[in-house]
Structure formats: C-alpha cells, structure tokens
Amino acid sequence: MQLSLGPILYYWPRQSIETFYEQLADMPVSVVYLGETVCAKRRSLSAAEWIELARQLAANTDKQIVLSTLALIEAGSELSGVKKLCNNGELLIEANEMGAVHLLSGKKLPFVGGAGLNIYNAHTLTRLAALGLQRWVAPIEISHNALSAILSDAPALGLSEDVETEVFSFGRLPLAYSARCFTARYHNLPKDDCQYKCIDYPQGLPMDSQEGENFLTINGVQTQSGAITHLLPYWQEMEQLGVSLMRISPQPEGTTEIIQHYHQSIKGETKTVSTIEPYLSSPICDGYWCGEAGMIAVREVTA
C-alpha cells in the first residue's frame, strides 16, 4: 500500500503553499497532487505557476507529481486555465470533471480520474480506461462492498490490471460543489465580490447543527464533512481489494506527522508519532467505508 498527498483544498496564501511543499522531501508519499480544484478565484498561484512548481518538485523528488483540475467549471476563463494544465506537455493530469476528460482523451493523453467523475460501476470505469484513465479515485461515499463489486466486475469487462485504484483516506470529505459561494454568503457578500474571505479559514468554516454538532464545513463553493475521515484501520482491507493508494488531504498543521503515522503503521515500523489525535481538529468518521451514515465513526479509534 502506498500513500498519496492530495491537492490543497483550502485557500492558503502563496507563502503557506510554498512552505508546505518545501517539506515534501520528508514525506513518505509516492504521488503528490497539485493545483486549485475548488474555486478559480483563488489565485495564490496561477495555472502557469502551478505547472512550474510541479516541474520543480518533479525534478527534485522521486515522487510522481500530478496536476489537478477544477471540479466545477463555470466560465470560459476557468476552462482556459484547465486547458493550460492539460497542455503542460509532461505532467500527468487529475481530471475532476468530464470537460478535462474530453480535452485529455482528445489528445490521447493518460490521466487520473478524480473522485468528482463519480465512477460507481465497472462499466463506467472500463469506458474511461479506454479513453486514457490510468488511475481512479473512488467516490468518497463508496463503501468497501461497493468498491469490491466494481473491482471484481471490471476485469471481465476488459479493464487492465495496470489501472490503479486510490481511496480518499484522511481529511474532510469533499461532499458537494455549488455555483453559490457559501463563505461569501456567510459574510453577506455576493460571490462576485467575495473579498476572498476563504483565506481567513485555512481549514474551512465549521457549520454546527442546532444540537452543537460539527455537521458540515463550508469551503467556498465546496461543502465538506464536519468530521475528518480516517481510514487507516482499513488499509489491509483495501490492499486485499486491490487498492494501490490511500490519499491524505493536506491540513494546515500536522500533515507531515499524519503521513508518517500512516506510513509507519502500514510498514509495521516503530511509530515516531504514536497517535494523530493532537492533529485532529474535529471528530473522525468512517461510516461511508463501512456502508453506514458517512458522518459516524464505526471504529472509535485514532490509531
């Protein structure tokens, strides 16, 4: 089992992004995803700057560097940015919506299928593989049993054994995207004049229920879970299914320690980080993986 580092889902200042990736050499991850996937108005780095950063990291590390595209495209300028990423000429792309798949398949370029493509059956997976998909990220709400069925059915439909499967395994789950910016709405601002309020919330804006539970997290146009999914206890189950990568979503603090904890647990090494509890800003959840309500914790552990 290998680990991947997903794209930063929040709006961080440029200096924070650069400082974060300076630590990359010390992270035992095999794949790193870069780029803005949530909102095109977040311009700490432009598309060209993301490409340049990706090239630098590819040249200076032994990790596979992948550029991730927006999950929701609403304007020609946003499509232009996606085209720049797809036309970078050397780096693999994670397509997070079908427009990017169309661009990449038209150029006969390989790609990673992001969770936003909503691949729920073996027929869809096989069809996308024929268009160039080399790896896919399972939908975040998929269960162990549902994923098992897909991976069991796909070979009979002609899916190559070289196609890799990745599971979002740590972080707040990206549940939905909207044309409306909820962070701007919270501040009584129109989306077109949001004043980039997202930058004030480096891990999103918590939204509690009337009972005081951390129900959801507002992240601009993206709605996330309130709880943090934590699937480390299930890594052996995933490996038996044929999952190749567990994705860890960047957090403003503790990402390196979380990755080290996952890596050492999987490799059976002595843990330098005995527990990730100090790095959890919310309760954990694993309900979706277990076929239950996504927000619950079936295993009450932080191992």
The other form holds:
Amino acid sequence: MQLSLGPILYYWPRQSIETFYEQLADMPVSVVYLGETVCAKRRSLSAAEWIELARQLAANTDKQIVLSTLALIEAGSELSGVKKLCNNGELLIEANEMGAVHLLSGKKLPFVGGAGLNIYNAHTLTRLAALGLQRWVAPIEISHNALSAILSDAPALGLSEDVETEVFSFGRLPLAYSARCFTARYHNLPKDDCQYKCIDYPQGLPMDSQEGENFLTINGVQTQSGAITHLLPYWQEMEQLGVSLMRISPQPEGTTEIIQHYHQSIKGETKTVSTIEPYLSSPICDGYWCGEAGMIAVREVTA
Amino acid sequence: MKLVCPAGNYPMLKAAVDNGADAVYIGFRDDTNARHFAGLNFNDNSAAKAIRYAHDRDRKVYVTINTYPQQSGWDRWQRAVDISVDLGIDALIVADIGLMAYIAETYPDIAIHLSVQGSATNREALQFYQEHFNVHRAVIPRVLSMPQVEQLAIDSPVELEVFGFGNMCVMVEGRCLLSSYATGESPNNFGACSPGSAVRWQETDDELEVRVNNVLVDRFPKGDHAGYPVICKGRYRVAGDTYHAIEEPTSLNTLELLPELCQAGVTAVKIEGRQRSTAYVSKVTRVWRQAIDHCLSNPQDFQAKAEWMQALASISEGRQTTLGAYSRPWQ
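Return the structure block for the form predicted together with the partner chain; the form predicted on its own was the one displayed.
Now the complete complex, all chains and molecules, led by this one.
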C-alpha cells in the first residue's frame, strides 16, 4: 500500500502553498496531485505556475507528480485553463470531469480518472481504461463491497492488471459542486464579486445543524463533509482488494504528521507510531466504506 | 422547441400527452432510474400501454435508465435497456458510460440521450459522448448561465435539452452526494435524494422539526409551509447565522427565457416531476404548451403571461420560483 497527497482543495495564499510543498521531503507519499480543482477564480497560482511548480517538484523529488483539473467546467476560460494543463507535454493529468478525459484521450495521453468521473461498475472502468485511464480514484460514496465487486469482475471484461485503484482515505470529503458559491452567499456577495472570501477559510467554513452538529463544510462552490474521513483501519482490506494508493487530502495543519502516522502504521513501525488525534479538527467518519451513511463513524479512532 | 414532460404512472402519461407534450419520459419500478420511489413508475405492461397511447397520438416516449449501475446489479440495468428497446421506445436517457457502450454496441439504432446525471457542462464533454457512443442529445445540468447555454448551443455536436420547470438541484446533477452522506442512498447509487425511509417529522409544542437520518435539517413554526427535506434546502448554522445556507425551498421556472432558449437553438425543454401528481403534470404541460406555441409564432413579442406564471407558482415548491443558475446574480 502506498500513499498519495491529494490536491489542496481550499484557497490558500501563494506563500502557504509554497511552504506546504517545501515539506514534501518529509512526506512519505509516492504520488502528489497538484492544481486548482474547485474554483477557477482562485488565482494564487495560474495554470502556468502550477505546471512550473509541478515540474520543479518532479525534478527534485522521487515522487510521481500529477496535475489535477477543475471538477466543474462551465466557462470557455475554464476550459482553456484545463487545456493548458493537458498540453503540458510531460506530466500526468488527473481528469476530474469528462471534458478533460476527452482532451486527453484525443491526444492518446494516459490519465488518472478522478473521483468525480462516476466509475461505479467494471464496464465503465474497462471502457475508460481502453481510452487511456491508467489509475482511477473510486467514487467518494463507494463501499468496500461495491469496490470488491468491480475489481473482481473487471479482469474478465479485459481490464489490464496495470490499472491502479486509489481510495480517498483521509480528509473532508468533497461531496458536491454547484454554480453557486456558498462562501459568497454567506457573505451576501454575488459570485462575480466574491472578494475572494474563501481565502479567509483555509479549511472551509463549517455548516452546522441547528443543534450544533458539524454536518457539512462550505468551500466556495464545493460542499464538503463536516466529519473527516479516516480509513487507515481498513488499509489491509483495501490492499486485499487490490487498492494500491490511499489518498490523503491536505489540511492547513498537521498534514505531514498525518501522513507519517499512516506510513508508520502501514509499515508496521508500531513502536514509533505517532498519534493522530491532535490533528483531527473534526470528528471522523468511515460510513461510506462500511456501506453506511457517509457521515457515520463505524470505528473509533485507533492508533 | 420540443416539450418533454414527466410521467410517474399511466394517468400522468395520458395527462402529459393530452395537454400537449411532444415527448414523455418514464422509468421502471426499481433503482435503474433517478426517481426510485415507492408506488411510482412503470412495469413492463404499463410501459407497453403508455407507449401505445403516446405513439397512437404521434408523441414520443423516452425511458430514463439514468442511475449508475452497481456492479452487483449490472444485469438489472442491462435488462431495463433490453425491455425498453423491445417495447419500441424512442430514446434512452442514460448517464453511465458502461451502459452507453452496451446500448451503442447492441442497439446502434436506438437514440441515446445523455442524462442530466451525466454532468456534461462543456463542449469537450459533449464531444466525448458523441464521438464514443453516438449520443444524440444531452440534457445539461442546471448550473450554466444563459450566456453559457447560448455558447454551448453554438459549440455543441449534439442536440441540447434544458430544464424549464420543477424542483431544482442546486448542485451539478450526478455530482452530488449530500443525500448518501446523510443516509447512504443518493441519486447516483440508488435513484433517490433524501429517501423517505430516512425522513422523520416531529412535532413539538410550537414547532415542526424534520430530520434526515437524525440530522436536524429544518424546523418550522407551526402552520408554516414545510417543504420536503432534501439536504440542500435545509436551514443550517454558519458562524452563528441560521439560514438556508445552500438554497431556499424553491422551484426552477425559466418560462420568461423561452425566446432566448429558442433563439439559441436549444432543441427541447424538460419539465421535472415524475414524483408529482396527475394534476401537476396537466397544469404544467398545458401552460408550457401554450407558452411554446406563443413563442414560436411570435418570438419578438413574447411575454410570459401573468396567468401562466401564477399557475406555475401555485404548483411550485415553497410557492416561489427562480431562474436559478441561468441568472448570474443567483450564482
């Protein structure tokens, strides 16, 4: 089992992004996804600057660096940004919607299929693999049993053994995308004049029930879970299914420690394993993986 | 401009046809479609009867098989396709790539409409579906502004169908897991949003509370209109403020945009609401038929009549309507 670092889902200032990636050497991940996937108005780095950062990281680390595309493409300008990433000429791309898949498969380029591609069965997976998909991130709501059925039936449909499976394993879950910006709505601002308010919420804006339960998280046009998914306890059953990567989603604090904790636990370095509790800014959930409501915590946090 | 109307059962289909729908869309009684509700939808016999009724009057019937097939239930989706083709339907409304590939290869003459659940919002995505599966028409998500719809209609390699009226998804269809986060069941994996089995209404002394799998989604003073608790229309607390943080209970109504939609070259307008009543289908179909005929005969002078707007408002969720994402300020 290997670890990956997902793209930063929040709007962080340029300095924070640079500082964050300077710590990569201390993060035992094999794959790093980079880029703006939520809102094209967030411009800490332009598409060209993301590509440049990705190139530098690829040259200076032994990790696989992947550029991640926008999850919702509406405007022509957004499509142009995605084209720029797809035309970078060297680095692998994670396609987060079908437009990017088309751009990449049209150029016969291999790609990673993001969780938003809605791959719910082996027929779809095999079809996309024939178009160049070499790794896929399972849909956020997929359960162990559903993934098991896909991975056991896929080879008979012709899926190559080389196609890798990744599971979103730690962080607030990206649950939905909209044309509306809910951060701007909270501030009574129109999206066209949002004043880039998302930058004030480096891990999103909590949206609680009227009883104070931390139900969801506002992140601009994206809605995330309130709870943090934490699937470390399931890494062995994932490995048995054939999952090769567990994705950790960046948080403003403690990402390195969380990755270390996952790494040490998986490598069996039990004596040195650090605790994860200080870095859990919300309750945890693992319901989706267990076939329950996503928000449910089936297991307690374990070391 | 074609009018595509919903039917959750045979009387609704008749109502849609009798009131002027050009096409009616239906689904089967299981999780193969995105209105998987108890007591709703068609079996093989009622579907055959419905198709006969529509075809006798020269109208079309589309079958929605627009959830994402679970691997363990794949045969159910494939069977829904086979039966529909046997019954002689006019198009299949599909979201899943695997299922589209099956249709394109097994029944190359059957028209495929990309469901709104397929989340295609840009030219490249539409080209993808057209090139690989010969998709004939796409229903586009309720996230584009009117200028974006106009641009997409120019660029699109396939016919476009847009939502005209009905319950409004605030999120990109096919990309929303709020329901399964709360309940385990979503439009993608089950064909339902806030499934009834998870909803609990509770009266206190002066309030009505509604919970979805125990999460308090809203509370209403007694006597207030209480809408169905889809997660995105609840009232939540954000940094001390309690409000409809995502959207108010409201319906989409784009009647006043008809001339622009016609002008843009949009092929069809779709009415939401297979889960509503025969009276709803009759009323909404009648109003839209009149409006479309009016607009086609005299596009320069088109104005949404007050009586149409009132009729539509009376059957809207929350008794109010919005232009939704078509209007930039909504976003």
